[in-house]
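So this first bit is one chain, no partners, the form predicted alone, shown in structure tokens.
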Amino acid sequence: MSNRIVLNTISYHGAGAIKEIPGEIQRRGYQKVFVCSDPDLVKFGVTKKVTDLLDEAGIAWSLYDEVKPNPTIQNVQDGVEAFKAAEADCIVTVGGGSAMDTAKAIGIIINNPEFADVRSLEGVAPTTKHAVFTIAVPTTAGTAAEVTINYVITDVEKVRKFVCVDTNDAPEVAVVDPEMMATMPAGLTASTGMDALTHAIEGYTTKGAWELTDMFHLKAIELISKNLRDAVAEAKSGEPGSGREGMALAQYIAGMGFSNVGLGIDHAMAHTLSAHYDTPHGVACAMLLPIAMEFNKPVVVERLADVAVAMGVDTTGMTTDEAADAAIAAVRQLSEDVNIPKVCEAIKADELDQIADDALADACYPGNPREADHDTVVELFKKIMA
């Protein structure tokens, strides 16, 4: 058996990294950029930081900003038509996971038109050509969509999210500039940060985990534990600091890992909450994380003990079982410290059967280290009901 690692061709990190964007476009000879962003980032001038650089370099561009927080099939279809109308030849996506996921789907369909039916991309789609050349610029520290081979689209008609996994969708260039994340409000800083922690912990405990991805995940857990509280405090105060910089790097490192080994039941359930109730993805992941860890503990107790150490817990004198419990407690404390809610008030008892079925059908579920049945998932959802 072989293990595979897929990453960006090039990634830039650190304050001011966006200045590298024009050169990456020009040296490849591209003529027209399709800028994929979301309306709030355009409104508050975040996207402009990148388009100003394109203007200064004399690079033509066209803007598509009809991206919703949970991007839909229609968003993607409209984006494909907008790309064609713009006569663009490359993509720069500026935003969180929603903008980057939309851009990935657009780029794949443009170069693989036989997959114009967006639903045909669900799961592992057998595309033959790499997506349109893409530079991804994250504005949140959580999804790591700029380095992953995954994207998630919402099927409004069927009230579900579906996960697409395709090595051809990975952006060739990632530009992780913490200054592009400076406008994130505290709540979004917290929820995306907890999403990154979920990536790292699920990636470390998933069935496909192995030594190289373990290295990424443990380092990401360490960095998130050290920096998330400070990043949230910086978001509240409006003052710059090391917390944001640490989280920008941490979420990328987590993405380097989980993109290559998969996730688990937490993400499967979180996708379902977002599809049915529009629950913010990071909030859903955070509420479910300690619950998923407790469920998986019987089969990954030693790995959860490692998580405790990575989170800075002094496990001296603890048994492996106690250290695993300490990891779960540390996750709960971190979540509480950054004001993540503990319950999802939208869940209705008469919908539990449906959302449990949807979670078990999610593409992330097969990676979970412990098998679950319908009744078990129902009980797990009940733990976050009001």
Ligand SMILES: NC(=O)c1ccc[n+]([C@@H]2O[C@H](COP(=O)([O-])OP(=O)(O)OC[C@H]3O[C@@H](n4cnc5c(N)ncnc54)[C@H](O)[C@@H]3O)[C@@H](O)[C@H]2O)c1
Second form
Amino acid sequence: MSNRIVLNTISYHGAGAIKEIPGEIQRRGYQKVFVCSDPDLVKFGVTKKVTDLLDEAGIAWSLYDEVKPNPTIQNVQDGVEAFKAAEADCIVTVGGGSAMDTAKAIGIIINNPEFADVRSLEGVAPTTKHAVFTIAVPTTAGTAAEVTINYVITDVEKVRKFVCVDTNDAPEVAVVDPEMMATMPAGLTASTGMDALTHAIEGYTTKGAWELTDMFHLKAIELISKNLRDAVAEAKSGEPGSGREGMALAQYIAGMGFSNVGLGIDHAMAHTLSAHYDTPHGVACAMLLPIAMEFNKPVVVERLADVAVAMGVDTTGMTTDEAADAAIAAVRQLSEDVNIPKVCEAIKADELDQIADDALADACYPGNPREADHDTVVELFKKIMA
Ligand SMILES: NC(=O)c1ccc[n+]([C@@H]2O[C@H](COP(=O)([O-])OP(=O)(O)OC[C@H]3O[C@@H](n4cnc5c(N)ncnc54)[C@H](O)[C@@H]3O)[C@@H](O)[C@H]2O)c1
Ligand SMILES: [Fe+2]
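Would you generate the structure of this protein in the form predicted in complex with the named molecule, following the form predicted alone above?
Okay, now the whole complex, with that chain kicking things off.
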């Protein structure tokens, strides 16, 4: 059996990295940029940081900013029409996972129009052509959609989120500039950071994990544990610091790993909560993380003990079992310190059967190291009910 690693062709990291964007477009000879972003980022002037650079370089661009959090099939289809109307030849996406995922789907459909219905892209999509050339600029520190081969779209009609996995959607260039994340409020910094921690822990314990992805995941867990509290404090105070920079890098490293091996039951359940109740993705992941770790512990106890060490827990004198419990406790403590809610008040008892079925049908579930049946998933959801 062989393993596969897919990453960006080029990635830039650090404050001021967005200055590299015009050169990356010009040296490839592209003429018109389709900028895919969202309305809040336009309002806060975040998108403008990139479009000002395009203006300065004399590069023509057209803005599509109708992406909503947990983006919909409609967002993608409207974006495809906007791309055609703009007569653009490349994409720069500025945003969190929602804008970047929408841009990925648009870029895929432009070059593979037989998937214009969007739904047919679910799972491992059999596209034949690479997406439109894309530069991805994350403005949150969590999803790592700028480096992953996945995107997640909401089917409003069927009340479900679906994951599309396709090596043709990996953006060629990622520009991970912590200054693009500076306007994130504390709550968003916390929830997106916990999404990144969930990627790293699920990626480290998923069925397909191997040495190369282990390396990324352990480093990401270490960096997130060191930096997330500081990043949240910096977002509250407005003072610059090293936490935000650390989180920008950590979430990207987690993405280098999980994109190549998959996730597990936490993300499967989290997607379901977002589809039914519009729960922000990072909040859903974070609430479920210690619960998913507890459920998986019997089959990944040694791996969870490694997580404890990566999180900075002194495990000297502990048994493997105790160290695994210490990892779960450390995750709970970190969630509490950054004010993640413990319960999801929106969950309705009479919908538990449906959301459990949906979670088991999610593309992330098969990566989970331990099998769960319907009743078990219902019990797991009950643990985060009010
Ligand atoms: N492609 C992947 O591999 C992958 C991985 C994990 C999650 N996801 C998906 O990504 C989506 C979640 O993305 P997200 O958590 O980054 O949030 P998001 O993109 O949904 O953004 C949430 C809100 O935060 C605002 N925001 C973003 N950056 C900001 C900034 N710098 N300052 C102020 N406000 C800002 C946005 O305008 C939006 O209102 C979900 O749909 C999830 O399923 C994708
Ligand atoms: Fe995620």
